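First, one chain by itself in structure tokens, the form predicted alone.
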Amino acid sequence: MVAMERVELAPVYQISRVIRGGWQLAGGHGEVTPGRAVADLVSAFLAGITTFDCADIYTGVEDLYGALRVQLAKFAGASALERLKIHTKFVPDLELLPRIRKADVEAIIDRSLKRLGMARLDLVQFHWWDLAIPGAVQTALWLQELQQAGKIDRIGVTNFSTEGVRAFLDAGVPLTSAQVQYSLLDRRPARHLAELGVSLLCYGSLAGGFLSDRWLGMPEPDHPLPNRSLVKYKLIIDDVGGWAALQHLLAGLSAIAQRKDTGIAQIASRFVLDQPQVAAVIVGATTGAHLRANVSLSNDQLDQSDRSQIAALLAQLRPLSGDVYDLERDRTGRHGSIMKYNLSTAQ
């Protein structure tokens, strides 16, 4: 097995190019047993996935990652903790945005520090639900003040369009990364955001699992779908051409995967990893069932013939409209109406 690829996200800040995601551990994707979950996280770290993604609004996940740190310190020592990188998010509630103060920001950051058992957060990724409400740039500047106070190492953003990221950069916020949805079905980050030079950390590269062998040849699923990931990415599938278009794409990807003795999911993730400015893909899981396949992504290199075939497949899909997260920001629309906007206070 080839060693996990790594990248220097910033000076003296190295991460694995596959990041273990935490959303599926927050509930709604199957039963989560804390002891088993932490054991799976330890296995991922020992296999080379040394970077983990979570959020202040993912129920219980910061606590699980705090338990991961305890286990690694106990069995692998301080050197393991030096290699471990935990990326969390700062997502103030929608109802808080009109009246947010620096004290609110610091309280949420302090809560993450306590849950994770850290003196300084590795990377805090900032999200702001409604850009019509002023204060996003000022809030990011307060995060920068907390960075200067030693509570945060690196600052990133999540789910901001090109214009939004540019506003932070113009204000002098030292952004290390932007977390975005990026996949064969959703290539919105390629339009302009990649040109800003900010490293991209990409979720949704497997579209909630729809971009995998599991769904090849399967009938279109009926509603209600069993979890919010499937609901979210089924909307994307509908927008780019529907179920028949997905099946055509999966069949083409399967032909490439079979030649390389791998799977559709690996080809889909490799495509995203090869895009400009992409530093890593975030792969979520409730168990370690796909660990070996995720670690082996370095084996799954695409050649020019593969890329040409994928380009031909993508040319038959309708591109999503707008910039990064534009569709999702419409709270009354199909994509925005499934979101939960006030989860921070409830934690």
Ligand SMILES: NC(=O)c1ccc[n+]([C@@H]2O[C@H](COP(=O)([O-])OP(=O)(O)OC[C@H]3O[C@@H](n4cnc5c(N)ncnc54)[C@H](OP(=O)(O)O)[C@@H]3O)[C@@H](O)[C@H]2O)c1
The other form holds:
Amino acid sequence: MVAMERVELAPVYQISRVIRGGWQLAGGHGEVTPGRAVADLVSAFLAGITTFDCADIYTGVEDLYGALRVQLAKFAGASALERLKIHTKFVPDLELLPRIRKADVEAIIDRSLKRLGMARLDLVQFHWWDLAIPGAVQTALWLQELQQAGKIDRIGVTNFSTEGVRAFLDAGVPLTSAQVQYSLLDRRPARHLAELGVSLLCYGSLAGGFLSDRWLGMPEPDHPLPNRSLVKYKLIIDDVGGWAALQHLLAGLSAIAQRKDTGIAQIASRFVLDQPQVAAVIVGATTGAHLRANVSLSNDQLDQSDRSQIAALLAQLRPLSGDVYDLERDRTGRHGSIMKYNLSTAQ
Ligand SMILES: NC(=O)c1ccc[n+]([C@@H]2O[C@H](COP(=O)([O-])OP(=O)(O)OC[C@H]3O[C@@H](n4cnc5c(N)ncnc54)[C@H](OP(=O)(O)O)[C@@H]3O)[C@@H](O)[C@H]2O)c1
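Given the form predicted alone, state the structure of the form predicted together with the ligand.
In what comes next, the whole complex appears, and the chain from above leads the way.
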């Protein structure tokens, strides 16, 4: 098996190119047994996935990652903790945004530090629900002050459009990364955002699992769907052409995967990893079942003929409209109305 690919996201800041996602451990994706979940996380780390994504609003996940740190310190030693990178998010509640103060920002960062058992957070990815509410740049500058005070190593953003990211860069906020949805179904980041030169950490590369052999040849599922991730990405499938379009794509990807003796999911993640500015894919998992497949992604390289076939398949999909996260940012629209906007204080 080839070793997990790694990348220098910033000077002296290395990550694995597959990041383990944390949303699937927050409830809403089936029952979570903490002991079992932490054992899976340890296995992922030992297999080479040394970077983990979570958020202040993923219920219980910062605590699970704190337990992961304790386990690694006990059984793998201090050098393991140096390789471990935990990327959390700072997602202030929608209702807080009009009156947010530096003290609110600091309290949320301190809470993450406490849950994770860290003196300094590795990467904080900032999300702002409503761009019509002023204050996003000022809030990022407060994060920068907390960085200067030693509470944060790196600052990133998540779910900002090109203009949003540009505003931070213009204000001098030192951005290490932008976390965005990027997949065979959603190529919005390629349109403009990638040109800004910020490294991309990409979620949704498997569309919650829809881009995998599990759904090839399956009938369109009825609501309620089994988990929140599938609810989110089924809306994307509807927008790019519907279930028949997904099945056509899966059949084409399956032919490529079979030639390479691999799976559709690996081809889907590989495609995203090969795009300009993409540093890593963030792949979710409810169990350790897919660990081996996701660790060995470096075996699954695409050649020119694969890329041409994929381009022909993608040409048959309807591109999503707008810039990164424009569809989701509309709270009254199909995508925005399924989200939960005030989870931070509830934690
Ligand atoms: N910034 C944001 O707004 C945002 C939004 C969404 C997600 N995220 C982050 O991104 C992570 C990824 O979540 P996502 O919702 O986008 O899901 P995803 O990574 O597209 O899909 C995850 C699902 O795919 C299945 N899977 C994983 N590896 C596989 C493989 N090799 N073969 C077949 N199936 C495989 C797993 O299903 P089973 O476990 O059921 O087997 C898993 O639950 C989250 O955990 C979170 O950290 C961030």
